[in-house]
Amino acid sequence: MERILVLGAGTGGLVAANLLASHGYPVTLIEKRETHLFQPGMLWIAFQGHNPSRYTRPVKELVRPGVELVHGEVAGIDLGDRLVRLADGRTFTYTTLIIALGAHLDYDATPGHRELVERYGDFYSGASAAEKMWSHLRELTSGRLVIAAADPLYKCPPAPHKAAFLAAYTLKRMGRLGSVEVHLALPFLHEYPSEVVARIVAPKLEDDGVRVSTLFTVESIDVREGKIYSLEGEELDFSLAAVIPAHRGPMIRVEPGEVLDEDGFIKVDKYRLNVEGYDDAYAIGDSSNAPTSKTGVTAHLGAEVVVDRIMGYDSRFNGRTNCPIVADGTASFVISSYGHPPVPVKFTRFKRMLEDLFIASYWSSLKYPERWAPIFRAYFNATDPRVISGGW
C-alpha cells in the first residue's frame, strides 16, 4: 500500500501533509512537540511583550482528516530501506518520505552562547526564552542591547534587524532610547549580506537610532564581564544581547551519510528538492541545503512543489524568497530567486499592512493552504523580482 511520510510539523510539513490529504492520498504526519509555534512571532514576545498565545497553536488543531498524526521523535532515516526510526523504537516504512524537520541550533558551538541563553533568553529558541528575554528588556534602563549572530547562516536573514527595529522602537516608546543603546552586529561587509538591500536598510537604522557593526562574527561570550568577542579580533560590552545560534542540519542519523552536507544539511536537486540520488524522498524548507533562504516561505512554496510532483506535475522550485524586514509601523521585502538577486525594496506603511495580513492568515493557510494558493500566487507573480526589479 502506498505509503507518504511527512516528518516535521513546521510550515513546510504542515502544508504538504494537509496538501495531500486534500487530494486524497494516504498521509502519516510524524512530530514530537504537540504545538507549533509561529517562529517569528517571537520576535514580538521578546521585544514587543506579546502574549505566546498569539503565536501558537495545539499541532492537532492545524492537521486535516486524512492525516494521520503520530507523536514521536525521529532518530535515524534509511533512505536505501525505506525506513524511519523513532527514538523510542517505532518504525515506520514509506513509499515516499518528505523531510520537514528544520534546522537544529547549536548554542553549544559558541563559548558562552548556553549561558547567555539560560540568563537573558533569546528570540530563536522558544516561547518561554522570548518571554525571558522580555522581561529583561523591560527592565533596562541604561546600557547596550546587542543583537548579534554566531553564523552566517541562519534561519530569516532580516531576523537580527527585525529585533533591533522592534527593540528600538520599544525602548523609544518607553523613552529610554539614547540611555540604552541598540547595537546590531552582523558578520557581512554590508548591514545586509545583499548590498542592494543594505542600501534600503542602512539608513532606516540610522534613523531609527541603531548602530551597526559589520563584519562581526560571534567568536565567544563572556556572560560574566558582560562582553561579546568576534572572529575578526573585536569585542562589544552589553548589559543585555541576544544571540543567533549556529544553525546545523537535523541531529538525525541518517543512512547514506553521502547525502548530508559537511552542517549535516540535506543535499537536495535545487529544483526538484528530491534528496541527492532518491527520486522517492524529499527535504524541504530548514532541514535542506537548497541554496535560498530559510524562511517560512521558502517551506511553503517549497511544500507545494513537492505536492505537484508526488502528484505526476513537473513542477519546479524557483527558489522565491519573501523575507519581510517589520520596523515602526513600516516593512519592507527581501525579494530574490534562484535566477535573480534581491531587488530594491522601500520601506512603506502599506507592506507592513501586507505582513500584518499574512500573519493574521497564518494558521489558516497551514490548514487549508489550497484555499489560499489563488491569494498567494497572484501576490508572488506581482512581485516577481523579474517584475519589480527596478524596485517597488
Given for the second form:
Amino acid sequence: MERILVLGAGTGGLVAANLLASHGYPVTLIEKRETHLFQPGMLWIAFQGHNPSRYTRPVKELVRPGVELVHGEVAGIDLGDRLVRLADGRTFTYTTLIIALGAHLDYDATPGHRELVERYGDFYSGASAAEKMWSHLRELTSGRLVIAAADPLYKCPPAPHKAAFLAAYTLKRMGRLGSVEVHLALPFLHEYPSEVVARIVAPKLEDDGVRVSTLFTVESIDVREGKIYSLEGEELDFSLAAVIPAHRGPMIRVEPGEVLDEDGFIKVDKYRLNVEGYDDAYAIGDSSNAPTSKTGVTAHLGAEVVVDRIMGYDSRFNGRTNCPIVADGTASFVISSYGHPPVPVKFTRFKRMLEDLFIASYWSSLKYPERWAPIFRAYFNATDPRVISGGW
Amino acid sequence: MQARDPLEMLIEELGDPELQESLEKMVKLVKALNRSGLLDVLLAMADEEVVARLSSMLVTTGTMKLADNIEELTRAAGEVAQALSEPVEPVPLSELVSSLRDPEVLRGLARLLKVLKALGRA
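Next block: the form predicted in complex with the partner chain, after the form predicted alone:
Zooming out: every chain and molecule, the one shown earlier first.
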C-alpha cells in the first residue's frame, strides 16, 4: 500500500505533507518537536524584544486532516530497505520518502561557543536563546556587540546583516548607538558573499552605524576575557556577542553512507531533488546539499517541486532564493537562482512591506500551500533574476 | 494536565461581553455584505483559477517596479501638478535657449531622455 513518509515539520516538511494531503495522498509526518518556530522570528525576538508567541505554533495546528502526525525523533534511514527508524525503536516503511530534517547546528566545532550561547543566548538555536540575547541587549549600555559566524555556510545568508541592522536600530532608539558599537564580523571577502549585493548592503550598514570586519571567520571564543579570535589571525573584544554556528547535515544514521557529503548533507540531484541514486527518496531544504541558499523559501519551493514529481509532473527546482535583508523601515532581497548570480536589489519601503506580507502569510502558506501557490508563482515569475537582471 | 473540552472552552468564551459585541457586529457586517451581493462576488473569486489569473495580471515585473518607485513617482507628479497650477506666458525662442542654462531644466531634460529610452526599450 502506498505510504509517503515526510521527516521533519519545518517549512519544507509541512508544505510537502499538507500539499500531498490536499491531493489525497496518504502521508505520515514525523517530527520530534511539539512546536514549529518561524526561524527568522528569532531575529526580532533577540534584537527587538518581540514576544516569541508571535513566531511559534503547535505543529498539530499546522497539519491538515489527512496527514498522520507522529511525534518522534528520527534516528536512522535505510534507503535500500525503505525503512525509517526512530530513537524509541519504532520503525516505519515507505513507498516514497521526503527528508526535511533541516541542518544540525554544531556548537561544539568552535571552542568556547557553547559557553557563549549558554551565557548570552543567540538568534539561531531557538526562541528561548533569542529571549536571552534580548535580555542582555536591553541591559547593554556601553562596549561592543559582535555579530559573527563560525563558517561561511549557514542558514539565511543575510541573517547576520539583519541582526546588525535590527540591533543598531534598537540601540539608536535607546540612545545608546555610539556608546555601544554594533560590529558585524563576516567570513567573506566583501560585506556579502556576492559583490553585487555587497555594493548595496555596505553603504546601508555604514549609514545605520554598523561597523564591519570582513575575512573574519570565528575560530575560538574566550567568554571570560570577552574576546573572539578568527581563523585569519584577527581578534575582537566584545561585551555581548552572537556567533552563528557551523552547520552540518542532520544527525542521523543513513544507509548507504555514500549519499551523505563530507558535512553530512544529503546529496541530491539539484533539479529533481531526489537522493542521489534513489528515485523513491527526496531531500529538501537545509538537509540537502543543493547548491543554493539554505532558507525557508528554498525549502518551500523545493517541497512544491517534489510533490509535483510525486504526482507525475516533470517539475524542476531552479534554486531560486528570495532572502530578505531587513533594515530600519526598508528592505532588499537577495534574488538569485541556479546559473544566475544575485541581481542588484535596492533597499525600499515597498520591499519592506512585501516582507511584512510574506511573514503575515507564513502560517497560512504552510497549511494551505496550494492556495498561495498561484500568488507566489506570480511573484517569483515577476522577479525572476533573468527578468530583473538589470536591477530592481 | 488533562486537555480541556473545546466545547466547554467555547461556552466559557461566549460569556465574554467583548466577544458578544464583536459577534453582533460581525453578524451585521455579513448581512450587509450579503444584501449588497458582495459576498457572492467574493465567493466566486475565492477560486484557485481566478486567484491565479488575478495574481499573474497584478503581480508582474512592471507592477513590482512601479510599486517600488511609487514614492519617487508621486513626488515627481506632485511637482508637475504644482507647476501646472502656476500661470505661464508663451516663451520666446531666445528665452527658451537661455532657460537651457538652468540646471533644473537640464536635469529634467536628462530625465526625459532616460524616460524616452525606457519607452523605446518597452
